[in-house]
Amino acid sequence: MRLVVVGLGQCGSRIADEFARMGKSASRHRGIQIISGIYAVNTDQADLTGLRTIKPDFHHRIIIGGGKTGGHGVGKINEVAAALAKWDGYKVIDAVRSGPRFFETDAFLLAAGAAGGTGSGALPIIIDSLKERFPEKPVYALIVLPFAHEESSEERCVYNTATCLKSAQSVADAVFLADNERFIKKDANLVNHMEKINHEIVKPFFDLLCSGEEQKRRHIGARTLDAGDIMETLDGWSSIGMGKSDLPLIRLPFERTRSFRKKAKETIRGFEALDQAISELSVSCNPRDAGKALYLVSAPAREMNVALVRELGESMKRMAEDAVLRNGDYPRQRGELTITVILSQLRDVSRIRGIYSTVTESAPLLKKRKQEAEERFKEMARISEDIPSLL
C-alpha cells in the first residue's frame, strides 16, 4: 500500500518525519516504495525547521497563514487554524498533486496532535479538501491524543481534542487513534522520549504497508494482505498495534524438525506476539467492540505453517467475535516473528467518551466564568469613569 502522508502542526509534522524515515528504510533495505509523497504543514516556521528527513523546500514544508501569524503559530486556538486552513489549504492540494509519484498513491494519511492549535484545527479542513478534490482515494487520519497531565491542567487542550475528534470523524474514512499516555515513560529525557513515542506510533505500519508492495517471489506470502484488504477493513475509529517474539537465528543440523516440543514452542511464540500486539494497541479498547479486524503474521517462511495461522485466527475470532476478520502472512523477518493487528469500526472507545463527557460537563462552567470575567471588566470600567485621562 502506498500512502501520501501529510503532517499538520508540530506533532503531526514530526510523525510525518518519522514516516519519511520509514519510507527510506523500506526503499533502502527492501527495495519497496511505500510512501509516494510526504509533507509537513504548519503555521509555525520554527517547528518546520526542526524536522530532519522531510525535504526542506517549500513544496514539502508548507507554511499556512504566514501573513496573519507571522510564522509564529496560532497559540492553541484551533478555530483560527481551521480558518487559515480554509484560506491557504490550496497550498497543500497543489503540493500533493504535483508530487512525481502521486498517481501511484492508494490513500492519504493525515497526522495531527489533537490537543494543539494548528493540527487539531487544520486536520478536518484539509481532509475535507482532499476528499472533495480526489474522491476516488480514501483519506485516513492519525490523531494523537494528549497526555493525562495535559488534560488535567489545560482546559483548552481538552476542548481542542474534542472538537478535532468530532470534526475529523465526520469527514475521514477512518481515524487511527494513538494515545500518548500508552507510550509514556516517566523518567525519560523529554526530547528523546517524544521521538521514541513518535517511532512507536509509526512502527506498526511498516510490515502492513510493505506486504502488498513486495517484489521478490520468496517474500510473497500464501495469503497476501494488500491495499484492498486494508481499505476494506478501515472504517471509523481504529486502533493499531504490533507484537513480536524472538526466534532462533540458527537451526542446528541435528535438530528434530518434527519434535512435539518444537511445535509447542512455535505456537507459544505466535500467541506471545499476538498478546503483545493487543496489549500494545495505540489506544485502549475492547476487541469485542470492533466491527472489522485484520492481522498480519511476518516471520521466516520456515517458521509459519497452517496450524499456527489457524490457531492465531481462532484466537482473534474469540477476542473480536463480531468482527469481519482478514489476515495475511509475510515471509520476511529474520530472527523474530511479528504480528500486526488493526481493530476498526470500533463501537466504543472509553478514552474518547471520557473526553467528550469532560467537555460537555465543563461547557456551562466555562460559559459562567466568561460571563463573570466580562462583568468584572465592565465594573472596573464603570468605577474609572470619573478619573481623568492623560490621552
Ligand SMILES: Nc1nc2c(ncn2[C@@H]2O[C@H](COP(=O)(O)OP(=O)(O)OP(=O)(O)O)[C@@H](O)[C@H]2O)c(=O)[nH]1
Given for the second form:
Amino acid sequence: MRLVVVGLGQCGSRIADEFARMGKSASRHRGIQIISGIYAVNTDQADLTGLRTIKPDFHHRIIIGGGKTGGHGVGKINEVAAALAKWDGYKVIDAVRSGPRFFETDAFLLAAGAAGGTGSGALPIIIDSLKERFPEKPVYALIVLPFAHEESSEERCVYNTATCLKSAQSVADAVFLADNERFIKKDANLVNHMEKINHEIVKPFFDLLCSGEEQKRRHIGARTLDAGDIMETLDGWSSIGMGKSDLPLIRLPFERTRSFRKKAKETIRGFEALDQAISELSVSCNPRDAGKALYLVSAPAREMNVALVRELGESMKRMAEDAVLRNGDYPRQRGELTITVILSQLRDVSRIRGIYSTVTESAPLLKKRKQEAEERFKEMARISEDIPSLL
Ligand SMILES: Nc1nc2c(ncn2[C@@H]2O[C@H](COP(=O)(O)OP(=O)(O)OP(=O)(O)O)[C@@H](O)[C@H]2O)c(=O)[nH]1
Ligand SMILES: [Mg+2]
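To test you: the structure above is the form predicted on its own. What is the structure of the form predicted in complex with this ligand?
Every chain and every other molecule in the complex is listed next, the one we just looked at coming first.
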C-alpha cells in the first residue's frame, strides 16, 4: 500500500518525518516503495526547520497563515489554526497533487497531536479539502492523544483534543489513535524522548504497508494482505499494534524435520507475538468492541505454516468475536516472527469517552467564567468613565 503522508503541527510533522525514514528504509532494504509523498505543514516556521528527513524546500515543508501569524504559530488556539487552514489549505492540496509519485497513491494519512493548536485545528479542515478534491482516495487520520499530565494541567488541551477528535471523525475514513500516555506506561524512559515514541507509533505500519508491494516471489505469502484488505478493514476509530517473538537464528539439522514438537513451539511463539500486539495497541480498547479487524503474520518462510496462521485466526476470533476478520502472511523477517494487528470500527474507546465527558461537564463552568471575566472588564471600564483621557 502506498501512502501520501501529511504531518500537521509539530507533533504531526515529526511523525511524518518518521514515516519518511520508514519509506527510505523500505526502499533501501526491501527495494519497494510504500510512501508516495511526504509533507509537513505548520504555522510556525521554526518548528519546520527542526525536521531531519522531509525535503527542506517549500513544496515539502509548507507554512500556512504566515501572513497572519508572522510564522510564529497560533499559541494553542485550534480555532485560529482551523481558520488559517481554510484560507491557506490550497497550498497543501497543490503540493500533494504536483508530487511526482502522486498517481501511485492508494490513500492519504494525516498526522497531528490533538492537544496543540496548529495540528489539532488544521487536521479536520485539510482532510475535508482532500476528500473534496480526491473523492476516490480514502483519507485516514493518525491522532496523538496527550499525556495525562498535560490533560490535568490545562483545560485548553482537553478542549482542543475533544474538538479535534469529533471533527476528524466526522470527515476521515478512519482515525488511528495513538495515546502518548500509553507509550510511557510501557517504558517510563520515553517521557523525554519524543523521537522514540514517534518510532514506536510508526513501526507497526512497516510490514503492513510493505506486504502488498512485494514483487519477488519468495516474499509473497500464501495469502497476501494488500491495500484492498487494509482499506476494507479501516473504518472509524482504529487502533494498531505489533508484537514479536525472537526465533533461533541457527537451526540444528535434526530440527528441520516437521516434528510435532517443533510445530508446537512455532504455535507458542505465534501466540506470544499476538499477545504482545494486543497488549501494545496504540490506544487502550477492548477487542470485543471492534467491528473489523486484521492480522498479518511476518516470519521467515520456513517458520510459517498453515496451522499457525489458522490457530492465530481462531484466537483473534475468540477475542474480537463480532469483527469481520482479514489476515495475511508475509514471508520476510529474519530471526523473528512479528504480528501486526488492527482493530477498527471500534464502538467504544474509554479514553475518548473520558475526554468528551470532561469537556461537556466543564462547558457550563467555562461559559460562566468567561461571562464573569467580561463583567469585570465592563465594570473597570464603567468606573473609569469620569476620568479624563490623555488621548
Ligand atoms: N508523540 C508525540 N507527541 C508530541 C510530539 N510533539 C508534541 N507532542 C504532543 O502533541 C501535543 C502538542 O501538539 P503540538 O504538535 O506541539 O502542537 P502544534 O500542532 O504545533 O500547535 P501549536 O504549537 O499550539 O500551534 C501535546 O499533547 C504533546 O505531548 C511528538 O513529536 N511526538
Ligand atoms: Mg507548534
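By rigid core we mean the largest C-alpha set that fits within 1.5 Å across both forms. Remember, it's a predicted structure, so these values are computed and weren't measured experimentally. Residue numbers count along the first chain shown, from 1.
- With the core held fixed between these two forms, Arg382 has its Cα displaced by at least 2 Å.
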